[in-house]
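Form predicted on its own, single chain, as structure tokens, below.
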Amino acid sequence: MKLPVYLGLLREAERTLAGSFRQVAEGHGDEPDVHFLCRTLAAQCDAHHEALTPVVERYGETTPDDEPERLHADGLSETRTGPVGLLRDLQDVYLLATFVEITWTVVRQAAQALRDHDLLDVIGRCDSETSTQVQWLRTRMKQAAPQALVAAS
């Protein structure tokens, strides 16, 4: 069974996404909505990571070092400045969030095959929040784009 590979990937990706949201929150503190909402979304990712603990205890987890080549997600290492910087940082977090979202989908397929209702409950809560995170990022990028690409000098 290879589910432990994806459980490890998912937990690490949630941890990385939480750190990236925090990075954006701190790096763009001059944008209050971004600062406070990114901190809230980071806390959601932390909760997702924790919600997977009983599942990992049941199925095991493969650490990121053991995962197949190219099966990982890089987080944001530093934030950029200015309107274009905000747009690029949101875009980077968006890519990571969509990676997390599709990983939840893949794990859901395995949980359905296993008929694991406890895992399906965790996925139902966490995947829904991840989808909301992706939607917010998309909306916030749409809001930031005109200022960054047309109005900024």
Second form
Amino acid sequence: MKLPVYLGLLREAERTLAGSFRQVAEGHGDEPDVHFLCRTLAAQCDAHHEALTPVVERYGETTPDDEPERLHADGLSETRTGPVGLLRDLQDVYLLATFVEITWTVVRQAAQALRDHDLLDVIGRCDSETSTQVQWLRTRMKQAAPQALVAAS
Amino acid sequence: MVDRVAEVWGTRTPFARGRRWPVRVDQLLAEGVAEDDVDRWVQSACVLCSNGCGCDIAVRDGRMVGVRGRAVDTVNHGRLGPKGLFGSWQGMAGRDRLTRPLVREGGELVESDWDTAMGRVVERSRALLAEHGPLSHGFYTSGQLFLEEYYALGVIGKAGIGTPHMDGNTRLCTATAAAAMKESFGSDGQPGSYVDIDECDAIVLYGHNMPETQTVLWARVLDRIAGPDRPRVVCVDPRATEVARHADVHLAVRNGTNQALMNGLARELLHRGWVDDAYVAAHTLGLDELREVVEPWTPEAVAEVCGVDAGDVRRAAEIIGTSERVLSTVLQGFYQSHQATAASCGVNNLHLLRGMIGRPGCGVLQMNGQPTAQNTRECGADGDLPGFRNWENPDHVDELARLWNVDPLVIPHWAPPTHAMQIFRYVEQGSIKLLWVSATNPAVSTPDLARMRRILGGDVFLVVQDLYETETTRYADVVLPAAGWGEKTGTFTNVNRTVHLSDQAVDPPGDARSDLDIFLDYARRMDFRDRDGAPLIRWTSPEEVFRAWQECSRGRLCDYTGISYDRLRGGSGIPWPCNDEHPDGTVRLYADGVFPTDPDRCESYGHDLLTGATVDPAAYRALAPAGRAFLKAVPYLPPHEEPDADHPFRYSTGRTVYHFHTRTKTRRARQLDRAAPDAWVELSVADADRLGIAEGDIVRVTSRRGEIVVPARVAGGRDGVVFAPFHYGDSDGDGRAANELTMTEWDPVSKQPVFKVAAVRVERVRAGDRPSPAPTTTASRPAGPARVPGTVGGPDAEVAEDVAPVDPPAVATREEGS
Ligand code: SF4
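Switch from the form predicted on its own to the form predicted together with its partner chain and print that structure.
And the full complex, kicking off with our chain again.
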């Protein structure tokens, strides 16, 4: 069964996403909405990570062979500057967030197949928050795009 | 005669539920002017708060010499408050009015003429459009111009230039009201009416210090309280306001925790069965989610977070849950606080749960701060599309494109309207290169002033249009002298949708021109064209613009088609919608429980209240709202800046009854200036005691952004909270402006800045030699041991009050029928 691999993957991706949100929050501190909201969203990711921990333990640890590095999604390495930099950073986080979002979906399918009510409970508490994160990133990028791409020097 | 500085709300005229509020005509004439000396009375309404009291301006020898409330007006039944009585006409008469345009020469502002000044604006504007396009232009307007001025500005911005960067200072005062109504009901538009005060059994004021913000409205409440069947009163406010003094339950919540309280109140209603199940089933969506979100918020949990008594939470819920007719009002304590839109939607939720919308005495008043804020919102001067149209709905954009005869792509609908704080951010980053500020003073009124001064003082080409020189005109490249209230004609709409006409009474001073004339002059000089090459804007008078606006509003919720200048002259203001179906206007919206949430009609597809993420149009359609309202709730989150060891106090800003905004007008009325001459901060008795601070001592209040040094008032607010009035600016002396301390942060949905939450430190600097200048008549009333002389106006502030000279007026009688 490969679900434990995916659970580990998801938990790790939430940690990475939390880190990326924090990085954007700090790197773009002059954008107050981005700054405060990314911190809030990072805390959501932390909570997701925590909620997954007992599930991951229940399904058992995986070996590095089961969970190869290439499956992992990369976080933001460093933040860029300026209006286009903000847009690009949000885009990077967006890619990561959509990865997390679809991973929740994939895991949900498996949890249903296994009739794992506890896991479905965890998913129910977390995946809609991830979708909202994705939606917020889209909203914020749509707002930023015209000015960044047309008017900013 | 009554001293209306000392007696803020004037003489009581008690009345019972279901009766009409008695008339009391308040009148003030300048010293030495008798009634017989008045040449004529010119119809208007007051523009010193959102209440919109109908009044007549006394004119003698071409000058404004006084005011009188209009007995026939359904808003105020003849009354006026201190600001209207003293500030409205005297505020226009300052000797230091701007009378000539000013332009910057060699670093200095020098007097000039209109051709030179407008020539410079147009030259810069054209050059920027050619080189950088429309996104180089930003407009920051007001909540104090007239409807016609906003609509003209909206058309210039949206169809002439094509920039999404337009907002009003309404973003600071009323954006959350609009946002909360859009989220709950699908569109902006006030459900309730002032008449609901006459009809209610309970009134709940959420962060609304009505006695100081809308004094005449509070007089109406006081008259019910003094009547035979007093409504029960619930007050949510950390300060000991007049509301709190009359309240059956006072919830002095920690500022920043409103959402926890609202979740708790909804939970009580659900648990105690105080819900109209049939109404909820037929007319709302989202009950299950609401139930889940509020479930953890027991009265004890609320008590813990908000710092109030759990029993009081239960008692408040019981009043809301069991009174036959409940009226709620909401203002800055919610709008300018943490989780603003969510908490304000929380009030809407309670009314939806009880099915108390659109019936006599049962209403929500999501208040406005400024007199014409409603029009800023309706006409598109706050960035929204005119007529409550949805910028994400291509059909709505096409309607406007047809109306204006322009390519739909010219109309900026490809991104959300840029809110004020974001406009300033683009200015800071240099991508907005021309900023046009009209009738507002951001150098005092916006958060984190040190930052704002840097922005205004930067490279941007700044045009400022105002009555007087202000802290903001100092940074301008061009200053345009505006004509104001009484010097121009136009309409405006108050909190409960009542439209008033304000006729020109006198000539403006010097070369000053109405804001409308200035905007139209700009449009003419810019030679904006429609898609057929004809001039985009051909209007020359306010009435022509009003007629154009009527067309724009046709068929929308804010339908003005049945209102004309002629109909408004002589009688009362009229509440919209007013059209063939509602020829006398409309008292309340949504009596049928059908809300404008249909996807083809709604003004917004809604947002996630926690993040501000927009709901996707397809996802919204899939909800199939079909005229049902939304119950929306989110969990409480702690504010982003909480007290800590370094900054142990919670800080909040607010107003006093005697002033409006940055006192541009009210400081020029001596009665008002004397009543509240200078800045102060308020501390609780226990906090003052602990810090060794006595009444009048000079204290330093410091946040992470800056500091103020002002005298202390020891007052009756909750412990741990420091309050400062925001009216005072640095032209009054350094270190007075309350916004030196506030943070740059805004609500994720309404984008309204947060003025009610910050962490500060307080230190005693030295002993004072007199009590602080804070008024003693209202929330700033002293509570400490010190003796403080009372705030009085003396003979100078004596106002004639004529009680019950005629029968009270009624709103839209044919419709009301009762
Ligand atoms: S209540 Fe408002 S509108 Fe009425 S007189 Fe006072 S300031 Fe003017």
